[in-house]
Amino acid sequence: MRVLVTGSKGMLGTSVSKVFKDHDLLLTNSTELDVRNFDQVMSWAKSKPNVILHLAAETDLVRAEFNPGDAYMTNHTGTLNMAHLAETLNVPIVYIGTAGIFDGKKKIYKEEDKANPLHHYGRSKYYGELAVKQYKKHYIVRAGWAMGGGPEVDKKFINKIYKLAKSGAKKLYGINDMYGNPTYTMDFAMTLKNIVEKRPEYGTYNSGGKGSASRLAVLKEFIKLLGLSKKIEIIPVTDKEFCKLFPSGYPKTGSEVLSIKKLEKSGLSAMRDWQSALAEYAKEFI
């Protein structure tokens, strides 16, 4: 199978690239698909992919908060321009989602939860997935917290934390009132290859790592498979708490827990308990 890939440098790009390396891969990064540039877009035509990845987003919160016009540019134009490829190929198109569509009120989400983005970055990623669902063959794929790619490619919580520790930090501060899915890119990659090999029925479909953990509860387990719990003190505090400590410059959601129970029925879910994958992508930074 030939699988054109957007965003392939990025954390869940390297994963996919591993675990995809059995088909054809059109392995792009924004220099050479640029999924803003509508013309640059559909001169991909000619590579005659059978199906389409679109990893590509502005993930980054506080650059999105700042910068909305980027965000939205990416994130809601770039998806239509992709979605507009894949309809003209009549190929299946796989777009990332997220959690951040939620407002956190509820504990759990399930696909057909209304979403009520509370930022700019969570707004634009549901834009995008209004974008392609104009476009029958779609698989929206929604993740948790990312998690992958090793020191080198991830930008999120788990090697924020790592370089904290490697700097020195004798002391870290851990939210005990936001909870979410830790999603192993890995995991995940694993689980887009089953869909787009076995073709489920075309739709959304929640894919976080499964069980929910506070943030706190991430860094524990992270600072003790490091080896490090008895050299940094961690404390917890509220969200308000770490705010005044930290600005973010963004609005929080207190749960962005995802049900993946639609998934799993389908038999289609590499998804670990996210202990035992943290435990797996720990190694990398050993």
Ligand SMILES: NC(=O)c1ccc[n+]([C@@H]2O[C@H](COP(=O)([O-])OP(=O)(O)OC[C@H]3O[C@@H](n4cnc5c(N)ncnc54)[C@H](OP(=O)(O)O)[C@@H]3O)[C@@H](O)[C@H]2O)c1
Contents of the next structure:
Amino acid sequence: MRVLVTGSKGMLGTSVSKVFKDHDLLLTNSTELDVRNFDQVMSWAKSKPNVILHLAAETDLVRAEFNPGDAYMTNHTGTLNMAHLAETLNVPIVYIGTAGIFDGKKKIYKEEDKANPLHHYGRSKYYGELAVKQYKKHYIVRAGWAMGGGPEVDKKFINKIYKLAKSGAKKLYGINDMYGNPTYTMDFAMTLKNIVEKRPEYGTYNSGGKGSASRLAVLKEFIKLLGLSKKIEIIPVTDKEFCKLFPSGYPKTGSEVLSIKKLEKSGLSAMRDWQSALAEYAKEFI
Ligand SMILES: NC(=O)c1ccc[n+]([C@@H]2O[C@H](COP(=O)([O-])OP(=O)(O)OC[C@H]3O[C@@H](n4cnc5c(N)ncnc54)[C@H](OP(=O)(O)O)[C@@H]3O)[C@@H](O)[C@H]2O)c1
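Other form of same protein, the form predicted in complex with the ligand, not the form predicted alone:
In what comes next, the whole complex appears, and the chain from above leads the way.
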């Protein structure tokens, strides 16, 4: 299969590049394929991919909150452009969704739950879902809190903890009232591969690491894996307390937990429980 990948140098793209290596990969970055640029997007039609993995997105929640126009251009208009390319070629497109489209009031979210995004990142990604849904041959696969790419590429929680620990921090604060599914990008990429190869019914699928966790639980587990539990004090705080110490600039959602039962029932989920996945990922930092 010839697979066109947008945003291939990011956290998930790095894993997709490894996991899909037995396919003919067209790995693109934002210079070669800027999803906001319609003409450039359509110029990829001549390379005749059989499937499109649309991973590219503005993923920085703070940047999205302060430059919403850019976030909507990339996450909404960019996805419309990619869906148009897929429709022109009559090939399936896979779009990566996020639990950030929900308001966090429910404990756990199913595929059909109503979106109610609280911030521009979540809203722009929700509009991306709506954009890709205009074309029948789509898969929306939603991920939880990403862990992947290693110290050079990971922009999220795990690498932030690693950098703080490496810089000699003696205490770290862990939020105890925010929950999600820590999602190892290697497992998630394998799940995407199963979907692309086995072609279940088109539509929306939640994914993410098995089991939910608070930020505090992930922090504790990672510090333990780094062998630093005795050196670093971990202080549990609520999100409100954390935001007073370190203002985030965007509204937080209490629960970002996704129910992954639909994908598990289909037999296509390659997600491990988050603790085993984190133990595997932590090897890149030790
Ligand atoms: N990270 C998470 O926790 C998480 C959770 C749920 C869902 N997701 C979704 O998963 C997907 C992959 O995210 P990720 O975790 O791999 O994030 P990432 O590391 O930030 O990767 C995103 C990639 O998108 C590229 N990109 C940004 N603007 C672009 C544009 N206009 N045209 C083409 N490429 C562009 C970036 O490339 P450049 O650096 O070259 O700009 C970057 O390599 C995204 O759709 C994201 O919304 C992520």
